Amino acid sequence: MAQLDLLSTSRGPDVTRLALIGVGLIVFVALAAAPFWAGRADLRLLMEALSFLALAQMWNLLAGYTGLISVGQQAYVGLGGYLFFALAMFAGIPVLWAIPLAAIAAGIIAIPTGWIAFRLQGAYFAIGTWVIAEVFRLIAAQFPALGGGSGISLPVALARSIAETRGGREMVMYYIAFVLAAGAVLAVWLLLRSRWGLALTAIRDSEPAAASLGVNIRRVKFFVYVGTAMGTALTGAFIFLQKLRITPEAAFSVTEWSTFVIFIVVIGGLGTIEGPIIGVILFFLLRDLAADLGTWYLIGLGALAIAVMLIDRRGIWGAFRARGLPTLFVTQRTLK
């Protein structure tokens, strides 16, 4: 009987973990086949979560497993906004191009930018990032032909670019937000099965530790910080892309892209794959639920997350991890 106890007790955690896997299959292709079954709001709906998805997973690559508290990540979705917009308009890229290309120039700018931001830590780091975010956003301000502090509209005939009828286009602006979440949670699941992921484990544990194994923690963080801030631009080439017009208040604002990727993150589960996922979801349902309400509505978000992390502040799906339930994506590599 003990025998038995034991084995089913051994096979529960698997048995849980299937089932979560099934439903999170049932939810891709649901998501996939959206085009198919959603209607114009709902797809607008769905394009604005896939990309928080995208924009959490990247914070939280960086603040859950590099230590690295930005409050300035609007930095780099404004800078993706507007290097497309500038890559799209003047130097006559097509659209679809221009987005990567964006990603790849602010990675560029990234690496002299981090140089700067290193050299700064703990808290000074959190407000250095916030600085450099609002300098972007006076630069930004400053070149005309870009409308300077009014921002800019992107032309029709090149939104039109993208397909030729408007069901097209929703089509595939719905499928380069698909791919944009799909692709940053894969990205951020490979990164941590990788040798690199050993390393970032390492240091989200015990930093010291982690030096004495040999991990060169500057060079990790320092390669997360350029990484995650070509995924923060890539999505955010996309969403001026989406929204068709761009403003330096509304590209670099720290409100819409940082403060609530963060509030995304802490009440999902910091340092999880998973809590983002959770977050995205919650964050939206509050949105639609309390978004009359005003700044009682952001007063409210303020007090839940704080009411997370008293209760528990690994997050909610950290909390569900330490009551038994099984982890969705494996990061851990066993010895055989």
Partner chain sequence: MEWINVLVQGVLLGGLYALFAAGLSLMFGVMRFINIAHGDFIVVAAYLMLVMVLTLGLHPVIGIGLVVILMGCAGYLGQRFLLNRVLDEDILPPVLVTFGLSIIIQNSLLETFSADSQRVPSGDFATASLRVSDELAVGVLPLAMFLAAVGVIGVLQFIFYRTALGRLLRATSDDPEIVPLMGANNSHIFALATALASGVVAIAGTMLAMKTNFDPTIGPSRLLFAFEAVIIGGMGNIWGTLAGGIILGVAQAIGAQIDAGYQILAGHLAFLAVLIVRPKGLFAKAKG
Given for the second form:
Amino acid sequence: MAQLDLLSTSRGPDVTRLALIGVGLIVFVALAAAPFWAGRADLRLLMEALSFLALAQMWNLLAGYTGLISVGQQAYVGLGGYLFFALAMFAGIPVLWAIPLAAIAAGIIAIPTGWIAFRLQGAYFAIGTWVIAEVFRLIAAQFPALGGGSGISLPVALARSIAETRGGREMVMYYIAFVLAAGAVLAVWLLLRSRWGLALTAIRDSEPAAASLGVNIRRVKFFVYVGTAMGTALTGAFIFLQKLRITPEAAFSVTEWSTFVIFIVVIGGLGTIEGPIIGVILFFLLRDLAADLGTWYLIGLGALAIAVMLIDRRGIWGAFRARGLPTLFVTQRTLK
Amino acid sequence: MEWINVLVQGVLLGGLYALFAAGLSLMFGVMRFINIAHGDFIVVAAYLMLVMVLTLGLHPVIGIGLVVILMGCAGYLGQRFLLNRVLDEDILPPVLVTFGLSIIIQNSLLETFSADSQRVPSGDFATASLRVSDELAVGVLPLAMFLAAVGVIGVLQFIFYRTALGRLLRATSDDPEIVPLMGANNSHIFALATALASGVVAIAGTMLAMKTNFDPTIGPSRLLFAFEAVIIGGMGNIWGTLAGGIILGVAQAIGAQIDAGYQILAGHLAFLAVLIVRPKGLFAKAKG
Amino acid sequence: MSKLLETHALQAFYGDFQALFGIDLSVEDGETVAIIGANGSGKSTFLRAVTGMRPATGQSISFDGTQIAGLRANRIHHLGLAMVPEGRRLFPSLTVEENLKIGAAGNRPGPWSLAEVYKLFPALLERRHHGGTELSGGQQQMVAIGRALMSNPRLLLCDEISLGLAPKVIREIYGSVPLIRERGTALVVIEQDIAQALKVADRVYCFQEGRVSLSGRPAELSREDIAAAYFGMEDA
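Now that we've seen the form predicted on its own, could you pull up the form predicted together with the partner chain?
Next comes the full complex, and the chain you just saw is listed first.
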């Protein structure tokens, strides 16, 4: 159990924390075995939740640790999706290879894009990234080969190339989602425990202090921007493989890939690894409960986000932790 | 001749964009506050205008007046009792709260008015046009709106540089920590700034309602147009904002002339081009 | 004479760090009091508490018989307490005259007006349409003092007004103090320049590490006492 070793470093045994780790492990194992116990509908829901968890971890890394508030990460969800479709359909690249390749290509595109977006600061950056996402959406609609404004479907033959049977395809898809989500959590955690993590935490807590310690803030932020763009595009490619159809509206939807993701992170707890996990669970529970309420559900979600900002802006996990709940993912060594 | 027509349409459209931008710029200038729901507030004003004119049967001019008063009061109260509580160094809370407001407004409008596209009739005014030459005609309504936009921006400029309120707003923009030592209440000043911005938003929204079709979902793109006009013109320069609006309007008109699908894209590209070449905007004040 | 400003056992904290440990200080009507002390001795923290820039909730600060601890800065200002902040803090996008006018935002009646301020600092008159921050350091300090006077304060708090200025300019600025006192305004001046403080003040308080280490009339204090109180030398 390498996982347990990683989780329990640097702090002594603590009953609550051990209980938390226990729950975490049970959930992890249950998720890993989901195709063997969950029904078809449940599996689809889990896949969607896991994709959102991956997106939320990426946004959390970007906003929670470097302070870059982007309202335009749908640019990379859509870009990942479209690049994946293009690579799989026109370049003849095997479907499972096209997903990571789409992410790498999106990362390359993120370099000049970030260079432009970084000309804006703070709240201006937030809206600037949104404009860029809109530009991507409008450009995507200008490619007739990719269906233009009305979108395009993935040919059945390509979907079949993953696995012959429907059950087999679902199994493969589920494990991609699982690896994406677990990978996102693990990647953020390992990053924060590395030397980079120290710089990121310093930037989160105080930029002037980080700068005085010799951290090249701009460079760190830029790397994180490009890195999270790749992670987001990777997830985007998978999401549209699962949907089998892509349109500019769906691919670059601000509501779906920014509003929901941001609310998940902020309600759960920004700047913590556990926060997005809590947020995703809550988001999908609420959605399930309020499925019939339609617009009222969205109004409630908006009100909840406002309430979190007014009551305790650290979010649910942050508020609990401030009241003594231990961390699940220890990212810093305490000096006490 | 066709291109001159395009240019004129673009300039006239730019007046409206400048109005969208003025409110956003004012709030950012005074409070370093960006309202993500700015575009949705414009749409709210458009729907209020719809209620005034269609439901209550009021004359459009009275309708505009009432919407301005309503929005101004709502702006004051909203800033004083909600937004002031999340104003600080950290930009996330204001972004999140106004993001939440944006979702609430859009869905409340959907619930109340449905997703159908609406328009406020403005009578003969809407179709009347001035014939400049055989091939160039300027609509009376767009022209009146453009002049009104220039007028509103002139009034804002006057308030900012010639009145005691404007002095306080500029001082607050410079150094909000010191202003209370002059005996002024920051919460009140912030609320007044938002009230003023909301009044401008109200005028912009009522004009939008008379000029084009609208529905509950068009707010975010109005926010983006407003934002682009501010950045193109340069922050902290009211006349620059007018110029920014006009440049954006002309870029969109040229795009639309090439292909209907290029209208919005052309505007965005013009914005990105300015951002690359002159990130501080074309008419930014020299001071940093 | 009645006490205009009186603090009793005033404490202040920045998070876990305690900056003031029970300051008892009083200013009488029309009096000029100097506060001296090294950097970090708590002088500026004291001013921030009194002016309400950092509300001192739960503490005891009375001004003209009213408890002002915990009130917001603009409320305290309305009672007749104005401040010349450290570093002048003029509004850069306002002209000299606009900077002065904004000082009168609270509309308190009294002897001071634009004309009176220009009479006090004639150099400002011809530059009244210049940007506030285009002036020399000394003139900027005059604007900052004038701006505070425009509210017709009963008590004027001056934080390090000689900082970074040439001796000649400092003398010029302190030359205005008697004229301000003539109008019945009490002053608290925070100074690093001890000689200047002793010259201008009726009474002096010396702060050291958040406590009053010495107080009294300038004539009654010896050089040695002051040095000990200022630098914290035992048995000097």
